[in-house]
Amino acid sequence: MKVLSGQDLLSGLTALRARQPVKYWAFYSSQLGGIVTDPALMVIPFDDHIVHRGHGIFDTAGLVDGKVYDLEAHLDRFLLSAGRSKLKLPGSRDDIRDIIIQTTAVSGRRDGSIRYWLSSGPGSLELTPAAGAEPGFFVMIFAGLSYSEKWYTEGLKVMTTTYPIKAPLYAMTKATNYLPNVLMQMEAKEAGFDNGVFIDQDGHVGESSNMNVAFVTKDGAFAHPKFDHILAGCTSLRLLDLATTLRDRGLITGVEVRDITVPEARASREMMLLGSSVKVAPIIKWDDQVIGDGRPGPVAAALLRLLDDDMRSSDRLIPVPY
């Protein structure tokens, strides 16, 4: 077995990189003190706490136009979910969002994803962080996820999924242990599904994978469900904001945060998922119970036009200093 030189190492993981080419533009690491552009080189110690212990958090940010978008939600979320995983945080809130930004620029890119991490640092691979190891913050700004146009066309299909939603602490915290949802995702594509749903111990709709999900009821009404067992998505809370606006069209009927059953879930007029990279994507089949006629719905178009809407002309973008 070979042992290889700092030299051989670089040279491994740029051969990597060329076996699995990557869309990752710029990363920061606050364990090395700056932003590297080779994808090669964007990587943290194997005993980081986020790596073998999933003890890290995450949040990610759109980049439209080279403005990004809704940052200060992302961060009231990212600071919540820090203080819930007991991490300490690498600076003030000022630091973390100039640091974001100045990745961004150095990354060239005007259109993608920003995603940002917090770990307790490396030194040891014991159940607790090590002593004195200082946290670790990493930017990454990349390509973004991307769906298939036929999802918005056509619609998709999801299935109940067999795995147990997460207590409401570890779904309430946008923590890096993401093994139920992967597993969750994983068990709908080979069942022919597009992804799964959550239903929790009291038979109420949870979420999907990485994704919250909403309904326009039988009555009309915009109904998500609510977020004390879930994760609270920032797309889903700008959108029942923006959603008002459809109740003056006459479009819906009202906005509502409730528990919402399965059975009534079921038998709504529209059922969608919502999240950061999908934005709205409609439903068209749950299991074998078709969703309303079965074909994507005025309410999830129109809910995908205003959210384009707001990410390139509201007051909730941060203009990257290229």
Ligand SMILES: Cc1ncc(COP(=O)(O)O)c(C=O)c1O
The other form holds:
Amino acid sequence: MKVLSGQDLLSGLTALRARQPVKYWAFYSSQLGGIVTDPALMVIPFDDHIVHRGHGIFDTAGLVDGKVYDLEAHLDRFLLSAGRSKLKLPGSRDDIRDIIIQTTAVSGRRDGSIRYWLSSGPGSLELTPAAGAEPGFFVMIFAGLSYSEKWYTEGLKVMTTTYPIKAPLYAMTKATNYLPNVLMQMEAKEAGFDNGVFIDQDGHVGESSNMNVAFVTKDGAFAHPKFDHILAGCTSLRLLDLATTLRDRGLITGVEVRDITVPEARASREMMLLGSSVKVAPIIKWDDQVIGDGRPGPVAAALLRLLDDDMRSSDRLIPVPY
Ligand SMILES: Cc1ncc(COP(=O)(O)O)c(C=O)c1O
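Having seen the form predicted alone, I'd like the form predicted in complex with this ligand now, please.
The next block holds the full complex; its first chain is the one shown before.
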């Protein structure tokens, strides 16, 4: 077995990226004290507790046509997650925002995703943060998650997962512990579905792997599960506001955030996934139940248009100083 030098390490990391190309454009690390653009250099120390204990949080905002969308909402949630995880920020909210914007500028990209993490830092293999550990802050500008065009034109199929939903505290905190979410998505794909849905112990609809789930009820209301046992999606919160214009246009009868039972949800006219990466994607089948008439519905399409417009022209855009 070879004992590697620093030079070997760099060659090894470069070879790894050559075998498996990635679309990562820029990476900031508070531990490195700057930004790198070579994916081989986008690394963190193995003993950072975010790696081996999952003591870290993250969030993802969108980059649309050279502007960062709804960053303040994502920062609000990031700060809430940090507090619940007992993680210290390495600076102020303004510092964090500034680093995110600067990293985006260095990427030179006008469209993509911005994901950032906060870790409890390196220094031991214990559970609690190591003595003297400084929190790590990392930002990645990358191509974003992509979904099949068919999801939007034909709709997608979901299954009720056999995995238990996270306890509310953990579901509401965007920590790097995504094991249930990963297993749910793998299970769904293995069974020929596009994604899964968590149901809580009381039989209420929860959320999907990295997306929220919403409905148009039999009576025509836009209904969303309460946020006390799932992640408060920034997309959902924004769409719940924007959807009032659909009520004014007569497309829905109202907007409701409440517990939704499985039988009510299965009888809905429309069901959809909402999230920063997926935006709004119609669900046409849930387990063996066809939703509505089995075709993407008008409300999902209208919500997608509202979101697309908001992402291109609203007061929630921060121009990137390239
Ligand atoms: C578990 C979970 N639920 C819901 C969402 C949707 O949140 P957002 O709309 O902020 O992307 C996400 C994505 O961040 C998620 O990971």
